[in-house]
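The chain below stands alone and is given in structure tokens; this is the form predicted alone.
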Amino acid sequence: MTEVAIVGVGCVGFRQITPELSYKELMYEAAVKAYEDAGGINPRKDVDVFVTCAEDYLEGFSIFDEFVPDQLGAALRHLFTVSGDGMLGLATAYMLIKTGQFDTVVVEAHSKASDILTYMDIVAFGLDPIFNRPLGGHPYYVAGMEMNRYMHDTCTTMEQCASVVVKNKKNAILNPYAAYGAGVTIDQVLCSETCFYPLKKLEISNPADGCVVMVLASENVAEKLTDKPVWVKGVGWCTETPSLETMDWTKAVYTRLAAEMAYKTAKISNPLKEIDFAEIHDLFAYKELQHMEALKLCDYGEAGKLTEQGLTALDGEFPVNPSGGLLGMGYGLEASGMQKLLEVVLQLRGEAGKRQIQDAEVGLAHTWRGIPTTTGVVAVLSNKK
């Protein structure tokens, strides 16, 4: 079967707030500088699929996909939408192209949470209607319950919850695409407001602006459009149970399967000696400890404890969020995904300016939907074919 590479890759954003620009502009934007980076294609002439992810209630439209074909020069061709986080569009536009069916599926991602008045109205349509909806409250109550339970059952600290804020607000510093970088300290941190015990405001992904567009293509058309091809060597995904009553509340499960199917495609075996770098979903700070066990990148309970001790900072022994994570760059809603594959792409291309990784050749990705889902997505990347 022919091999995947992403061969071209164009960015707007991430920024806080975006008037001047609606999404079709954010959109346009991004897919010509994907286009550009991937040899100078032509939309309309070397493309065969198109794929947007997005969610209508994100959006305001219903069938979004109808107001998609014209920014990315896709009218008239094939293109539908994966109502889901951009990683999921990664796992499409892949499975399309080892059917060997395709050589170039473009995949879109974006945000305007500027945009949207009711966005916390809109999560909270998320839960279950009989059990969890009438409730009430701002859904987020769920992350402060499943942080405390998560801390509880791993001898996690505030402490060490608060300094993955510090680690990846600093990242965010290095990094044009970010919406937050900020020199914070462990103290300013834990002195933040509590907003969902014990939960901090420091410790919540901040909305941002963006869209990222990338091009993915076979393995014979990618030597031709580019001498820096970045290859997919495995994805994985899953979705475990939505019930709050029946998830588990310490350990992401949706993750750690996510992970074990992305590994055996990508032959990992042995995750942080293999693995050199990762992008980990961040939206609040507790779970990226809780993404790096079930990525298996150190055993259960141990995530703050390395944090803490440095392994995972820029010039540590295995970074993560070498972007800033979400926490710096601002939480990209369904593009949240692609700003993952984006830092991983840029570093592997060796193109991440003053936080570039010396000698980085394998990178993962990863991401969740957030509250309330239990979908999670891995990519392994390299590159090395």
Given for the second form:
Amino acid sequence: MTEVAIVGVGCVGFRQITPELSYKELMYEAAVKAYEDAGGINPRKDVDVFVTCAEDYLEGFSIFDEFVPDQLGAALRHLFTVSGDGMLGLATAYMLIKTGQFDTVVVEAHSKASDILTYMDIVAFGLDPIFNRPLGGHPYYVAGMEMNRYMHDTCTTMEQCASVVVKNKKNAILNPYAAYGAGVTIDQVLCSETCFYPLKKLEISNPADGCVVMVLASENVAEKLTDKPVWVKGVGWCTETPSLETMDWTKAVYTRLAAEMAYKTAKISNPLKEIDFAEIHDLFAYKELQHMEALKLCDYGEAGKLTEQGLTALDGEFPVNPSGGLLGMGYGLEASGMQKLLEVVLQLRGEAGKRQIQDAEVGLAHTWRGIPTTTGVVAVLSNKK
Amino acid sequence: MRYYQSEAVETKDIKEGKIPTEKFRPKAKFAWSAGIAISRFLEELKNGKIIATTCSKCGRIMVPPRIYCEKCFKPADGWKYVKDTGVINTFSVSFLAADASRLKEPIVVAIINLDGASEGMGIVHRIEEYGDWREVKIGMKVKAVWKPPEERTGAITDIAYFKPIRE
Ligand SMILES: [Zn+2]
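Now that we've seen the form predicted alone, could you pull up the form predicted in complex with its partner chain?
Starting with the chain above, the whole complex follows.
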């Protein structure tokens, strides 16, 4: 069975707002970059399948699928949309290529968060209409509840959660694709407004606009298109019960099971030793810690302490979110997973500029579909076949 | 539990609360950035003009305008005004409003291939001043009827409608 590689990436953004471009123009620019990066392929004939990832309610269209072909070069070509995070598109592309029926697959995901005037109402619309929605309130209280129980069970401290923000925003300063880089201190984080106890304002990622397009290819095609293929060694995904009343509130089990699926394919038995760095979904600061544990990068309850000690810093033994994470790049909605993948690809190609991790060979990308979901996707990538 | 036994449910059963329901009206508001191509198009409508973009590779004059040619997958490389006259490509006569109530006067909606644009490109708009709707025909020549300049807002409705050109 063929191996699968990412052979081209293109990114526009991420920025707080992009009023000068329509979502179509945003997608077009990212697509042009990705095709150029993939050895100058012509999407009108060199791409077998296009997979876009979008959620209608975030776009403000019914059946948004129908609005995407032209700007990707996919008109009258073979295209479909996955209603979910961009990394579910990666999983789909991976499977398509593994069948042996398709050699080249394009994956796209974007965020036009600034076009959504009532973003939190859209998020709240994702809550159960019978049991939860009638209670009112800002839907991010769900994150507050999770953080509270996670800290209670693991003895993770407020300072440890805040140290994630300090690290990620600092990394973002070095990333031209990041919208929210900043030098902040633990005190500044802790003194920021409490929004959803115990969650502080600076611990919440702000939305950002952007688009990422990637070209994936089978082994034979990949080696013709690029001398820097990044191999997808394993992908896993999982969704827990959507019921707030019964879900696990401390362990991000969906991420644990997605990771086990990806590790099995990638033949990873000791993730911390066999992987060099990770891009982990950090919509809220505590989620990076919780997800690190779910990804088996450390023991349950240890992530906070290790982060405080510098393990996950850019110059630490195991950098986490060298891109600046979502806290630093901005939250790209369904493109979050693509933001993670983008950084892993750049690092593994040695193209991450001032934030380059030396001798990185294996990287992990992880995403989560945000509040109020329990869907996670994990991918292990390597620059060695 | 009688409703689980294949009995007919009537509207009044719901209204009288015999069947529990939960109502919710989502607050979903969006403001789409028009972008480079569509912003210019809307600005030109305000001026009473219809503008297209052009592709030097396939030679198409594309309206509504876009910054790329989706056929060639290359950037569009020019702007060009097209005429506000055209030919009906196809049309339908809607006798119902959006809520499915019967309209007193039907609405004629047409795909109009604009003169000066490439084949099969143009605008979707309403046709009025047609007399009897049975007179509307595929292939019929039509012309835009613009709102007065002071009423234009940079919207597709700056053209009030298209009317048949009687020869
Ligand atoms: Zn062309």
